[in-house]
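What follows is a single chain, given as structure tokens, in the form predicted on its own.
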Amino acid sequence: MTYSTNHDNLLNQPLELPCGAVIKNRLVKSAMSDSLGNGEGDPTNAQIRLYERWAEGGLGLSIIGEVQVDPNFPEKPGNLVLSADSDLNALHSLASRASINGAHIWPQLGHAGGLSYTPISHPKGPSALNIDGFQCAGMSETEVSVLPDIYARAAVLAKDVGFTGVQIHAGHGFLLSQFLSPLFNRRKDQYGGTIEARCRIIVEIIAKVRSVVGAEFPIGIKINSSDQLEGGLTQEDALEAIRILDKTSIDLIELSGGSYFPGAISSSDCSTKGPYFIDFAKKAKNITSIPLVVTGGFKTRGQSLNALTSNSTDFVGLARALVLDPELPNDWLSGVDSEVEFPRFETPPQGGITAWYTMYLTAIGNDNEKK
């Protein structure tokens, strides 16, 4: 561990979003599916404590992964759900304790679509598909047209219980990512075809959410730089999607990549050294004035500072590093170049690494992780 001599620490600088909300520093806890809900869509004490731990650790913003807007299409049983049946007191406790120290806490509004958890769901995506054993039904035009209202109701509930913003999930192969991807979206109506048409439902959702939460409530979005799948969303189309998002009232765009489509390689499980999506972020910076978060592959304070000082991004998104060390932001913000020791896995099964980190999240929420 060494101490930085750089007194011009961009990590500590606050940034005002277009809506006027201020994020106190440049470190963001990106969404992870922690699976710590109670099985009925509500937070548990361990989940509440987990996000309180991260707020104590110094983050500017934490995003809660896979918070479902429709209980019929979950990613997995442990997801939170924002609906008429939600436990409002538990959600208020989560929002309150996760926003201590001036931290922002946003639920990631998601809908698994064609990747819904089959034991308790009947997956439906933009189009009916049967690809290499993957199957899902297709949504009717009426089912698509009501999505903005579904997202808007979830966003209002989030605001009412004390969350400080929301993020719309349009990445990683879930429903809105499926609409963007020509691999999943084969529609012939106004929601399929060109990238403009594939973005249409996302633009409609953003507009509806903004109309109900007001001008000063932050709305973010997560989008893939590419699906990393043959026939999926390309970088060229992703950049065009960002041009379209630039004309909306979005306050923060998070850039990631990859898909949880069966058989696809997760970006978070790859062994690439360094941040994954910086080159794409530099291109995106040239076409939007909306602040950007880049997530994936950041492991050191130096990498984070380089990304900020080169104006490649406005925020650095961290995930697994914060599982291994929830106090990491406090070190980096104070100039300490703490390095996280990432575990090595020899020939893990598919999804095995993600499962290991999920178990460690549970330990943090119970305050009994290994020190």
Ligand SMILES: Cc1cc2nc3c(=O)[nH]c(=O)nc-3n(C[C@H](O)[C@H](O)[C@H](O)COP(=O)(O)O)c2cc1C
Second form
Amino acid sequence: MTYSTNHDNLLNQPLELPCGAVIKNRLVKSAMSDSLGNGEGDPTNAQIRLYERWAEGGLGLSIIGEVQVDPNFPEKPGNLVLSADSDLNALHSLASRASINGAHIWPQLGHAGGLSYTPISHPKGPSALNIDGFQCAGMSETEVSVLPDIYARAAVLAKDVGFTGVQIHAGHGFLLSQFLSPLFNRRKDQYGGTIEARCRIIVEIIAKVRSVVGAEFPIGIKINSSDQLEGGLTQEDALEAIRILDKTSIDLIELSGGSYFPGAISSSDCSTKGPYFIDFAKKAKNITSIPLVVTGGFKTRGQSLNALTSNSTDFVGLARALVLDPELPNDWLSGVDSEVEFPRFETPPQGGITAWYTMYLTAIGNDNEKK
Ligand SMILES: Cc1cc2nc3c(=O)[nH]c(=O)nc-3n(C[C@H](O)[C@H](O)[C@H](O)COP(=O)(O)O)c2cc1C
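Could you switch over to the form predicted together with this ligand, since the one displayed so far is the form predicted on its own?
Once more the chain from above appears, this time first in line as the rest of the complex follows.
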């Protein structure tokens, strides 16, 4: 398939993923955990409306944050869950209304591992840890060996109810990010040690998911460019992980950074000037031909066009900007340079900025946000 490469129009250019699926433009709504599930893992009307509004807003691909593959390890009580107990009709409604206007809609397959929400779970990561007031149990080799099947079951369910792809969450300090990180992963078996070994479970999960969803269904992944945490995943190891991913059947790699580990920096709480991970994306571009999304700190059409025209990335990922203005893609795609103003907070508590955006998501889903 060939498309014109007029730079001014680059935001509007469709792109074909390795599996053959086409994303209609270069704007991706990055995953945001919205806490709008019904508490039993199923979608609510407000959640369905939230994703419908984003699809109306013109984006090419919309990713639903933190859709759990195992109900025992949620990031929050309001997460969606893809399991045998799921309400298939409600999930089908979500998938169909969130994909109006030609938008792709992918659940982000999550498992919080050692960062599982303690009031309702017993956190368990790659290794048992007790550091800086943080505690979790470690997974046995058998528990690790069943992860590919758990992710594969969730991916099949996602496909069956009408989602148009899936993203595997391996960023921000949750389970698969913990496997990548020497800080969390102290395993002495085949899943710990070198970066190849720390990547092993991810490669196995991708292979298993691919074997059940077929060659034409998009599978993406979100990974950190670094954990920005002492002892965590470094940039060098993250680039090595991309080299390894390049040899898998993954269709789209989203680059992010930071962690929700207590006391660490997360990019959704970050107030420094963006975009954040462009330099890393340029390095990643040199070592993989798999399409990339870079996410973090984008606020303007100009920044997005620069990232695309400099060939640093194939897609631009937006999170907070699309909370502040769900219609932003329509503006940018039609050439209107509307810019969002990220609110400033005086000394917010850790997680406070992200929590503010989460509340705003509820208002959008109820069609009553402040304009
Ligand atoms: C309210 C909120 C919830 C988020 N939840 C998730 C999530 O579930 N999964 C994820 O990968 N990232 C999550 N993020 C991070 C974003 O996807 C994104 O990586 C980060 O906010 C930086 O992009 P931005 O500067 O465009 O906001 C969340 C961000 C916000 C603001």
